[in-house]
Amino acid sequence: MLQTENKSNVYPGFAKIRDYEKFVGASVINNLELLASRLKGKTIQNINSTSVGGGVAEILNRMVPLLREIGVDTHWDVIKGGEQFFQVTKKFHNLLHGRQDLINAHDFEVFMHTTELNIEEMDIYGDIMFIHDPQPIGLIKKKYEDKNRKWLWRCHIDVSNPDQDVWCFLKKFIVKYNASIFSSPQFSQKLSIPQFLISPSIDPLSDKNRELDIQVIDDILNKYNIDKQKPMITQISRFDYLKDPVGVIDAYRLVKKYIDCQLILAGGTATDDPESVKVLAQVQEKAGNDPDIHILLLPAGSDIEINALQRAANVVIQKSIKEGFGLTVTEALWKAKPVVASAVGGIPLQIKHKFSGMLCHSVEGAAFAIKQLLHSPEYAKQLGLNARENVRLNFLLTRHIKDYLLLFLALYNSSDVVHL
């Protein structure tokens, strides 16, 4: 028997909505509550796969609460499913990402098995159902027991060239949907119901994008024997094949012959990526006993550590060779550091190239940028500076809410959906 998880309530000490006026003015908060009193009476249920670890769980830990402060009746839930079935959801992953991988009839019954599961178990209250990526995705065939009921799905992962077999087993039941998301333009697929962009967030009051003292820097450093003096080069990322962290580790290479630097590869797992251990025994292999190279494997709630690193690096990278956006790339941004990452799925969404960062398409391109930002670094604080107010206009949170009310409001008049 599945046993379904519910967030809703679980949100002590965090920020209020007023908090954001000092980064977005009043103006922006009083018509957040104005668009959330058009949806009084509406209860919005998110559903997706995990409750830490990756951007989907960290966006809506954020957003919820707030939503329940102005007003909208949000809720949280999360599937349950066993290894069987997040081993085959990881399959999903990588092949909608366009990678290789093995896969055959009986992942897809393995899926369909807990799906149906999850169906039979979950409590289906919401006027609103707002189901986040592949994992949840069969709950639509609920859809039919009540008519009234809108369903969103909202895909987080770069589907710009997925498998084909993938896709089309998923689109499906996203045919059935009545409005999907994407986060790029490049991800958008040919489906008979309408699409919408809206770009993921960062939450600016959170313990990771928050401002530290630098004393408290200090004490991060120290705690994993990082030389604070050598120039550092820092990717924040889960270990996952498609971050790349082994092509990271062959750009720093690059990089080393010409300055003395070091690298931080730091990052988590999540509870529905069980190749996450496989990745980090690769990346520990190939630093080998380079001293220069730290792999701080991080658990769920070292956010003010990722925060500090963050900070503390000369240059932030993000070698992804496929991302559906890139958190980890916003949230440096935001702390105005230069910013060297691959030109894949949303990134480029964030990064006017040698204007707000750098962007790459290889390991040599990696390193080159990174050895001109490390001998530059007046220009590298004029990068940082124009990518933290592209940030604060483009990519907060208070801006993602309000992209969500009004698709939430447009579901109730379809001549809305069409021109929103």
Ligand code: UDP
The other form holds:
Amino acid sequence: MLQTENKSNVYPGFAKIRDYEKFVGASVINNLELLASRLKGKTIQNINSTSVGGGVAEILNRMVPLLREIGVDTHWDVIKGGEQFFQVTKKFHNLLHGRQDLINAHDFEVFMHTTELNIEEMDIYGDIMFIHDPQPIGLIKKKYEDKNRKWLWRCHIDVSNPDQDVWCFLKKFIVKYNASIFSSPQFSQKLSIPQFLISPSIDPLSDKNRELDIQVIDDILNKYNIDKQKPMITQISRFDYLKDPVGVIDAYRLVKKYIDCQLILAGGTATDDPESVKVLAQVQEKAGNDPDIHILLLPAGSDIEINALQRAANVVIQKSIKEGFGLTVTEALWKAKPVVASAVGGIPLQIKHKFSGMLCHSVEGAAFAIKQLLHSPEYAKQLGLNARENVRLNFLLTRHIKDYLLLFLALYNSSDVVHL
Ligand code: UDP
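Show the same protein again, this time as the form predicted in complex with this ligand rather than the form predicted alone.
Everything in the complex follows now, all chains and molecules, and the chain you saw is the first one.
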């Protein structure tokens, strides 16, 4: 029997909605409260596949309590699956991102088997069912039990060039939803249901993003034996091929020929990602015994550590091969850091090249940009300041909540969406 997990009532000591006024002004918050009041009596049930690790859990952790505070009855449940199921969904993830992987009929059977178990076990109670990513997508089979229920499918990944077998399999579920949501215009697909484009966001008051005392940062650097005097290049990411940690080491080695610097590769694993142990081993092998490469395996909940490592960095890198949106990029930009990041997924939405960061397309390009930033601290500082303002205007949690509230209301008020 599968156990599902209810995440709705475990948010001790979180920021209050009015605390965000200092970033976005009172009118934005007033607006959110007004929109929320129009959703009185409606329950929102979020469902995803992991409560820790990765961007989806990160956003839900912060957003659910705020929605509840402004009066939107919001819940979060997590589907359960065994190792085999998550191996299959990881294959889906890779193939949707255009990476090669082998998938066969048995994999689809494994997926459907766990889907059916979750369908049996899960309590479906939302007026709006907010389903995140492919893992729980099959729950839509429950739609026909209650015709008044609205179903949204939120795609957090880059599906601009998906494997057609996997996409066609998922599409059979997607088209049954009332609407879909993608993070960037380039991810949108030809679909018979409405598509909404909503960027994710970060929470400026979370432990991961709030201001830190210099002493806290120093203590964390000491804990990991990182030399404060040597320039730091930092990538924070799950150990995943698509984050290209090996490519990051290659870029660092090119920079190292000219500048005595150090590399920090910090990240953990997500419970729905069985591949990370293999990737971590490859990264460790590639790093060899270079004392200036710090590979830090962070346990879940290392938010202050991540915050400190981002703040201490001279340059933050995100050399992803594919990326959904790239929240780690947003986090670094908010800290006014010069960021060098691949022009993939949602990253170009966040970085205007040479204005609010540097976009790169190769190991050599990344190394060139890092060198330039390390050599020109004033230029790096200006990019960082521009970046922070762009995040303040576009990628904070309050804007994200507003977009979702408008979408929820549209489900009841727009004839286009209602009739599907
Ligand atoms: N993250 C974390 N611990 C880690 C690695 C990443 O908490 O070991 C966080 C990171 O700070 C960010 C999110 O997980 O908030 C990753 O989101 P992103 O969109 O960058 O990538 P994803 O992992 O969802 O592909």
